[in-house]
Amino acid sequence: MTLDQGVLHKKYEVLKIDLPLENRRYLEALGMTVKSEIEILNRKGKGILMVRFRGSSFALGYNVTKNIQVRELA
């Protein structure tokens, strides 16, 4: 599933980031890497999410969230 399909207040593991190299490196610099844990804090409109990873909160737009493959953590 992709991150934009996620449910509020659930935690996910990042499986794949399918973005252009520049965008992928930016997210990696912030701490979002493959196998990192991410939690959805809030949803604004279609696919725009407030998320938390590595102890910090960020807003990610639909064009980003639809290209991040995740799986739900138990």
Contents of the next structure:
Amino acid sequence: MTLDQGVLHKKYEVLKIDLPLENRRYLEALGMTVKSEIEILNRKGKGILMVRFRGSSFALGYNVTKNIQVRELA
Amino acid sequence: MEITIGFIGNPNCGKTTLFNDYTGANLKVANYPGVTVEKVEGQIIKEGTKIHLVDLPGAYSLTSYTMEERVTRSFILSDECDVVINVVDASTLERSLYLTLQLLELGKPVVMALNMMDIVKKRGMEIDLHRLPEMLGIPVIPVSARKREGLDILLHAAIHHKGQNKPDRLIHEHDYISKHPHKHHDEYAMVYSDQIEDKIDEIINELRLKYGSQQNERFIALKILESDGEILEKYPELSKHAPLQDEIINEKYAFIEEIIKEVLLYKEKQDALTQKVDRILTHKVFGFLFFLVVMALVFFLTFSIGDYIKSYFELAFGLLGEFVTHLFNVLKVNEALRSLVVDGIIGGVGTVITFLPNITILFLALAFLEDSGYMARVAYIMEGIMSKLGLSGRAFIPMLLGFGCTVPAIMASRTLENKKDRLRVMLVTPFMSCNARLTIYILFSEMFFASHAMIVAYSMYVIGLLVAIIASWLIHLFDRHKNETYLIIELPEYKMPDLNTVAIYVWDKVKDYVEKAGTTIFVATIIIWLLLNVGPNGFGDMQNSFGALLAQKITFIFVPIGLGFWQIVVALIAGISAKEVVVSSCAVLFGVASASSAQGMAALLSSLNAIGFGSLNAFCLMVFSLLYIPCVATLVMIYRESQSLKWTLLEGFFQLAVAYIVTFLVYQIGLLII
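What would you give as the form predicted together with the partner chain, now that the form predicted alone is on the page?
Zooming out: every chain and molecule, the one shown earlier first.
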């Protein structure tokens, strides 16, 4: 599944980031790497999300969330 | 003894607050050579040492993808920088350590300022301040920038570490056995897997062979493996090595996890308050409504309290004008000089200065929104709408800053990664009503719309916003090469704004406004005075002045938009130098000493009514002033940011065309209604 399909307050593990290199590197610098944990704090529209990873909160647009493959954590 | 200390940290880590604690408002702001990245410097003397402090741009990493990161990296690597103070938000330690590890690889002495420890304690988390320096090999000083705690110890540590390029004692307890020939664990905090360390050794050998011994060879080797454009350009013969960037990033984060596991206790405790507040403020319906309420409140404060203080400024300038007139009469100074000083200088510049309270309150409100953490949420709230316009929600921030001043707003557009996004934001941002235009709305709305002045003036902000949105949407619609936009923005925790930071921010903006009023506007006012008081027959005959003659030739163009008055045309031409000049020009043109005072307004209103300029014309003037060519300072900034004269000229013509079309529609529809 992709992150935009994620459910509020659930935690996910990042499997793959299919974004242009610059955006991928930027996300990695922020701490979103493969296998990192991500929690959905808020969502609106098709998949504009407020998420938390590595102890910080971020806003991610739909064009970002639809390109991040994740799996739900138990 | 002298020392230069660079302050670096992630955005929102409290770096600027800490920097301001040391330097106060005594700052020198310039640009790094050849680029438009701002360089903020200050100087203090401590323990007999002259300390030069440099506030580096906020960054999450030190790659060469952005201009800010390149500038920061190059400054730290230069001989100019002696010690780096890495400001870290203790409440987001895990994410902040990525930059720390990159800094350690630059080979300069680093001291960590662990800021916001109070938040960590408040949340019930704990940081092991003994283990953290052992694992990083650098001093870790807990500080509170907001409470000004730990500042002396931090500086003392920085001075003490000048020249210490080797790390302090490193104590690691790794659970793997390295087969790498070198014992790097005693030399570096961040030691990679054997595969990467072997590659680093291989590149260093090749580097020495082809380029001779270099400073900080490990850093160069790592950057080669990270495919760093700048380093590869400098050492092209090393470009054949396969990139290992993903592996390097993952290993850095693996080490960060190791650190966090050892030093951060009760990590799971998060800030519940921020999450609770966000549930309301970023709600899909209430969030947007709250944003509109906040903006309305900001402008209500700007008008009500601002106008109250403004009345005292008017009084002062009125008295000054009377005093100078009286003095000149006593000294029998000729009428031309009296008119130049009283009507030109005091009347023109004085009118602009009296709006200072409105502008101060506006910037105060924006500073509070910024420092409280709310401004970043605006990007999230606006993402849905902005993405429909082909822009990232983040693009709304420079547009929002445009409500304050277009110049910093244009500068803020550089935070957008995509160049096309940046150009489009630069194109529409000048439509957002800046504070300079506020002076025009205050004057004309109060003169012509009395009890509805606030609503009329507020409508200008709404019109500007709507025009910007429609223009963006049309550009997006006709853009055949659409680019996807990517919103990625950090949402800092809500906090009480720091008064010191807010005060310095406001002071900086107000000073800038006054300087602008004292230079650009002063010069423009004198030119306007000459243009309007000197003509083919010499001084005094305004009807036959050069300005009037020029304006009369082109006034017919302005008739269809309700502005077919030569005085108004002259004021609009003068307004290109700075939008406030439209007001001061009107004051000079109609011979009013202080256009913002009650008597001045009455005199100006009477003069305008006498030439047939009514409320519809006033509304059209406000709309045209809102949308037409931006001021010279903005045009210069657009040129600097776009690096294209063609784009700058295109933007000027585009805005003029939009202003003409919109004002034409307003005037023609207005004629049908009235």
